[in-house]
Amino acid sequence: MDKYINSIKNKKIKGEFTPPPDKSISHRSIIFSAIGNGRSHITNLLTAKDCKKTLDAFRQLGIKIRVEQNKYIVEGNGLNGLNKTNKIIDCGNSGTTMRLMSGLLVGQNKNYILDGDNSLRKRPMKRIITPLRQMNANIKGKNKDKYCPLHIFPSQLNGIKYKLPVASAQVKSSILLANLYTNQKSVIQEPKPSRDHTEILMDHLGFNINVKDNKITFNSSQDFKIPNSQYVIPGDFSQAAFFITGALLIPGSELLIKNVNLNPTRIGFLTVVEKMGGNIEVINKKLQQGELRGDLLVKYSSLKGIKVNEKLIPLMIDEIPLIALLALKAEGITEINSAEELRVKESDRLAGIKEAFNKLNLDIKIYPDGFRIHGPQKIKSKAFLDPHLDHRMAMFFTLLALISENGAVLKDAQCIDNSFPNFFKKINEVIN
């Protein structure tokens, strides 16, 4: 479905916005509910396509899940209670579903096949296969283990000491889930901090897990019973970042963003925005189930270009394209490096930024691991923008069209449903 996005010249972003539930925490809440002992309740679960794939996977594996009002009720069958299935587990477009489920299923001592759509089949899977193999998992991928489909066979797992080549929440989570089945200790060393929702949730549930100086130590015990729990999902910061960007860039805007996840491993984008001169106030902070959450008051700001500290990259990997938008309106040069991970997301996001900027006659220097933009620049041209079925790039292009002078046509706008089904409705509600 192609969609024309109008420019919002002479309009502002005003009012309040509550972002959709956090996608990362939603996936993990489903997983630990399914392998917990007894009934768990998940409030404010994200019901976008990616999380539905995780729900569908567990239903296929014999877990009873029902919905009552705004709660998902999951009847956990314990660590070893997942059924075998002769059907392929379809992960769709969700890398989180595939990588985390792989870590969990290698310990079930059964045969499984996980596959995904054409986009997921191009995303790297060797990064999880390598450490899982070192744990004695019998797992195989396509094309020398580079890609899915992934085939899992019975095996007896052992603990591991593993140094991650690249900071990755999905890889370390896959290892931690596999270690549930070793009755041993695993130690994971990260080069830099990355999202720690799995570690926080495991600590909240009572697992013997310790995190210090980017080193995660987890002693598993087969006698440990995962308690049933009440999970309350905060708003997703990565989705809120699109609205933060719009409010910062459109003159006269002021937006209150409510109940958003403020986990320090997720908000590198806020640090960058503040260094660029963005006017953002954090209010009503509170800690719930180990996760910091609160409200953000965002106002239109005059921005300046900066060189982004590479240590922040793993803390804002999904928000980096939005820095390119801010750079277009900022005074001076904005530069990002060490972001090569953008090349292997749902699409090559650096290539996608370059393609769109070239179509719009915008000046940008693209590196293998980042970009350099000299601002401010006017977005005068009109273009047909192709996100290559990447939901985040489609939302990025929507913002690009909104702040332009002539709008743009967005190809395959429906791909946004993977993570934010009512995105356009929510955008329209705050434009006035």
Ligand code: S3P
Second form
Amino acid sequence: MDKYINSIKNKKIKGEFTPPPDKSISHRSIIFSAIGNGRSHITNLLTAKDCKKTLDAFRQLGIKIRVEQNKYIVEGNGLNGLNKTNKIIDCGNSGTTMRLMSGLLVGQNKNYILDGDNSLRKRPMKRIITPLRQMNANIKGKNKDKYCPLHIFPSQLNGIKYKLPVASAQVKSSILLANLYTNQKSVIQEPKPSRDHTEILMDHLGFNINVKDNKITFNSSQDFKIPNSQYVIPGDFSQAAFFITGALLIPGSELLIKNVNLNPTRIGFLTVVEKMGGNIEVINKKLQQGELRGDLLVKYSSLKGIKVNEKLIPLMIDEIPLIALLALKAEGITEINSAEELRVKESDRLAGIKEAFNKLNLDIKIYPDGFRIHGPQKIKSKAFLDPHLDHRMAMFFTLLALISENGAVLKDAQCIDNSFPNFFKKINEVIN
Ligand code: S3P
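For comparison with the form predicted alone, would you give the structure of this protein in the form predicted in complex with shikimate-3-phosphate?
Below is the whole assembly, all chains and molecules, this chain first.
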């Protein structure tokens, strides 16, 4: 479905916005509920396509899940209570489903096949196969283990000491889930901190897990019974970031963003925005189930270009394209490096930014691992923008069209449903 996005022209972004539930925490809550003991309740679960794939996978493995009012009720069947299935487990577009479920399923002593859509079939899987094999997992990928489908066979796992080559929450979570089945210790060293929702949740549930100096130590014991729990999912900062960007860039805007997850490993974008001169106030902070949440008051700001600190990259990995938008309107040069991971997301996001900027006659220098933009620049041209079925690129292009002078046509706008089903409705509600 192609969609014409009008320029916001003389309107502003005003009012209040509550982001959809956090995608990463939603996946993890489903997983730990399913392998927990007894009935867990999940309030405010994200029901976008990506999380539905995780829900459907557990249903396929025999876990009973039902919805009552706005709660998901999951009947956990314990660590070893997942059934076998003769059918392929379809992870759709969701890298988190595939990489986390693989870690969990190598411990089940059964045969499974996990597959995904055309985008997921192009994403790197060796990054999980390598450590899982070192744990003695019997797992095979396609094309010398580069890609899915992934075939899992019965295995007897052991703990490992593993240095992650790239900071990746999905890879470390996959190892942590596999380690549930070792009765041993695993130590994971990260080059830089990445999102730590799995560690927080495991600590909350009472696992013997410690984190110090980017090193995670997890001692597992088959005697430990994962308790059932009441999960309350906060709003997704990555989705809030689209609205933050809109409010910062559109003159006269002022937006209150409510109940958003403010986990320090997720909000590198706020640090960058602050350095660029953005006016964002953090209010009503509170800690719930180990996750910081709060509200953000964002006001239109005149921005200046900066060189982004490389340490922040994993802490803002999904928000980086939005820095290109801020850079377009900021005074001076903005530069990002060490963001080569953007090339292996749902699409090659650096190539996507380049393609769109070229179509709109905007000046940008793209590096193999980042970009350099000299602002401010006016977006005068009109273009047909192709997100290559990547939900975050489609939302990024929507913002690009809104702040442009003449709008743009967005190809395949429906792909946004993978993570944010009401995106256009929510955007329209705050444009006044
Ligand atoms: C996620 C981790 C990140 C992120 C993705 C969700 C997660 O990927 O880009 O949207 O839930 O663990 P990597 O860990 O591969 O960087």
